[in-house]
Each structure stands twice: as C-alpha cells, then as structure tokens.
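Shown here is one chain on its own, the form predicted alone, set out as structure tokens.
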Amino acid sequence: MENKNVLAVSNLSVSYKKKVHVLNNISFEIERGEILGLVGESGCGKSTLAKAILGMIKHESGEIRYNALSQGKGICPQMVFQDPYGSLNPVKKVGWILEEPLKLKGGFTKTQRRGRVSRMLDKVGLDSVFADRYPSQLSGGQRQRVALAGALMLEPELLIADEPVSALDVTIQAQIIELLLKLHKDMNLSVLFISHDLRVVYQICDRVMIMRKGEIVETGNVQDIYFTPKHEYTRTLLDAAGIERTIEACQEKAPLLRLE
C-alpha cells in the first residue's frame, strides 16, 4: 500500500552545544502532492526544521522518515533558500552549476546532461542561453529560478523553500510565486513552505503549521488556521499582519494565485 506521506517527522529535538533547545519535540507529516507552510516570527527555529530534515544540521532525538516513492526520483529533499545569489557558485557559469548534481549522481552521458540542463531552464522560463551566463549577470529573480532549477535537477518528490521570495521585490515575488505553483502541479512536487509572510502562505499552501520558540503551537488547513484561529500566538500573527479574520477581507486583500 502506497504510503501517502511523503515526509514524516516524529518528536524532533535539535540543541544547539546541547544547551540551547532550538526545536522541541517537533511531529508532523507532509502528504504527497500537498503544499505545506510553515510560519513563524525570526528566529523561531524554521530554518533549523528545515537543515535537520536535509541532514545539514544533527537532531537531538526523533525520528526524519523520507518515503520517496521510486530510488529514480531524488533520493532526498532538495531546498531552495532565501538567497539566490548566496546559494549559487558565482565562479561557475549556470550550465556547470545545474549540471553538478548529475555529475554527482552519475548514471548521465554529457549529452543528456546538457539536455536535462535545457529542459529545466525552459521548465523554470529562462532561455537555454541563460545556461552560458554567471550569476552576477543575473536578475535577483533569474537567479531564484536558476536555484529553482538546480534544486528539480534530480526530480524530487519534496522541496523544501526556505523564504525563497522574501529577498525579491513585490512584483518579481508574484512572479516566482506562480512558477512554484506551476511546477508543483506539472512535477506533483510536495512542498515545505517556509514564511514569516502570512499572506503569501495564504495564497499558495494547502495547510499550514504555526511555530513559536522551537514549538508547533497549531496546525491545520490554511481556512482554518487563517478564519477560526484557536491559538493566541496565531491570532497575535494574523492581527500583527493585518489580516481580518472573513473570507472575503482577506481573498480581497491577498487574492489567490493558483492555477487551475
């Protein structure tokens, strides 16, 4: 029986010098094909959540189980962070950095590298001559789509994005905003959605997660959460942001930009 998780995560603790409780006992699952956010004020812990599920970072206690459903499609998750210029080799050129992975992977003739390297460019909306360019010679929003693509090069069934539009401006994030939810529909990506931005977690998550200091606090589906909060620490962020608790106030204000 197919499991419909692709993600699941069991009483997770991190500790920073085992002094510091960075995470707490944190339990969660992310269904295939959903869009899961995950909000909270700065330094709460969403970045540490997401390096200890990729491993960069050693939990504490609990348990990280990634179910991929086939060993050709990512063996892990892959993440797209806050910084497009910062995540990219500015010495390398784009081809040589998207074509990295399947280097590392092995199994690709050059040909098919080169290929794949055309065919993700043209998936993210960048020319195939893009693939010849540096990042310095980028827009800030090339480069989250070359970041977009690096991250899709092995095709894997969960992204995790680490603020991947908070470094844009408004325009440019609308932009990535609908790239993501096209690839996530065209890919059947499961997506870990990290924001302090209650309105761009609105307009794209199926469910969301609430955390304070190291803790979820509430979870739920994003009508839920955003109309009928339960928590006083969500209801403090959703007043904090400006959002009236109706539907309408709020599909006025921040309108939804899923594609159909």
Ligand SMILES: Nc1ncnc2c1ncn2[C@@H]1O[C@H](COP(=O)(O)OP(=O)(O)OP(=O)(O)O)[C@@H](O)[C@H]1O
Given for the second form:
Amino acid sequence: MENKNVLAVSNLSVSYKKKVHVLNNISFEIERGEILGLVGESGCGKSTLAKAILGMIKHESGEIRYNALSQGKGICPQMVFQDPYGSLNPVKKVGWILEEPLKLKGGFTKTQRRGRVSRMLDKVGLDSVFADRYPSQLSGGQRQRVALAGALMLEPELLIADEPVSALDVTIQAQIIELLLKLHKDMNLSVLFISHDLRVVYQICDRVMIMRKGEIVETGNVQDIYFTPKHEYTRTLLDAAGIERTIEACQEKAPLLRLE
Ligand SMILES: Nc1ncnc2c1ncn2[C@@H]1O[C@H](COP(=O)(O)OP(=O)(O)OP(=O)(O)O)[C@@H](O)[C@H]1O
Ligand SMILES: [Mg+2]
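Switch from the form predicted alone to the form predicted in complex with the named molecule and give that structure.
Below is the entire complex, every chain and molecule, led by the chain shown above.
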C-alpha cells in the first residue's frame, strides 16, 4: 500500500495566524502515476493545501507523507503556479533559472548542467536559444513552459499544478495542457491538478477531489463524480459550470481540447 501512493495526507489542519481553520482535517492519497484534480470555489483552501504539501507553510496537525521511489532523484514535489510572471526571477535568464535547482542540489559539472537545461527546454517544446532570454522576453505560454521545465529539472515524482493555465488564452491553455499530459507520460509523473475549469479536469484527471471551505466533500473517479455526485455541493458546482450530468454530455469531449 505504501508504494501505491506517491503522497499520503492524513488529518491535515492548517490555520493562518491561529484563527479559524483554512484546512480542516483533510485526508487523501495521490496514487502513483495518476492525475488527481482538486476543485472548489475561490478561497476554499486549494492553494493553501498545495503550499502545505510543499512545506511552504506549516501545518498545525496531521501528517504529509511523500513516498518517492527513487531517493536520489527529485526529492521534493514541485509546483507550477498560476502566474508565470511572478514565479520566474525577472533579472535572470531562462538558462540560469533552469540551472539553479541543479546547482543547489550539487554534483553536476557545468557541462552536465547545460546539457540538462537544453534537453529540458527541448522537452517543453522550446528551442535552446530561449536559454539566453529573460522572462520578460517571453509570451505567457512560453513562460509557463519555462516554469514547467524548472519544476521538472530535478525529476520530481509529483508535480503540483496550481491553476497552471488560468492566466492564458484558451488556445495557449490547450497547448500547455497537452504539454502537461506529455510530460506526465514521458516522466512518469503524478500530478495534483488544481483548477477552476471542470471540463479540463474531466478530460485530463483520473480522479477528482471536491473541496469546500477547507474540507474535502467527496473524492472519486471523475466519471462517478460527474455523473453521480453524492454531495449537494458537487451538484451545485457542476451546475454552475453548466455541465450536464448525462453520460452523453460528459463523453462528448469539450471543444477546448482535442485529445487523442
Ligand atoms: N497568507 C495568508 N494569510 C491569511 N489568510 C490567508 C493567507 N493566504 C490565504 N488566506 C486565506 O485562506 C483561505 C484559503 O485561501 P487559498 O488561497 O488557499 O484559496 P484557493 O482555494 O486557492 O482560492 P483561489 O481559487 O481563489 O485560488 C482564504 O480565505 C484566504 O483569504
Ligand atoms: Mg488558489
């Protein structure tokens, strides 16, 4: 059982400034290799959960266990943020930004680092000339490719993507989602995919968690949750997104993405 899950969270509670719980007694697992969706209205605690998993904020109680298979590889899960403008250092070139995690980890020669950077740029669909550019010289989509590359430099086994496409145009969104799916496959990644877009979640996630006010109200296979939601709140969320709860409607792929 240990090995099946890349992450196990149990009874996690988080508060800001010791006030009311932002996350209240949350438990769930991320299975190795799956894409797990996390949805819920704004302010319900999704980013807080992501940050707690990454150790960026402290949790009051509960346990977070990251079960990496290969100890030497990406030790920590990595995150891609919604805003690629804020998450890339504006005064450093892309090559520098991507080399940084390798430098911090140590054990690579300069040639090895450069080699890895150019291979990673290729993996995310960017020419190696981008290594010499500053983030301000990139489009939003290119920036998000760089952010993905940066998160994956140390080959983590878990990627947390916190609304990675919501700041992008629809066509660019589809490209980045396709890239994420390609990387998920090529690099054996498990993904926690946080999104407001219930259609994209349906298309790319294996399972989905519905969060409300710091609690998980239900979790299950995407189809089970979308066709037969058990919780009233889930129904409200699906209705608000205009998603018809019929098999036909769900099976028909939304026009946003054309996935093979
Ligand atoms: N640094 C902070 N200090 C105090 N309260 C915070 C802090 N960060 C977030 N909060 C509060 O915690 C709650 C959860 O915020 P969080 O950012 O996790 O929500 P979210 O689900 O990611 O929302 P969104 O969909 O808008 O990104 C909100 O009520 C928010 O105001
Ligand atoms: Mg958020």
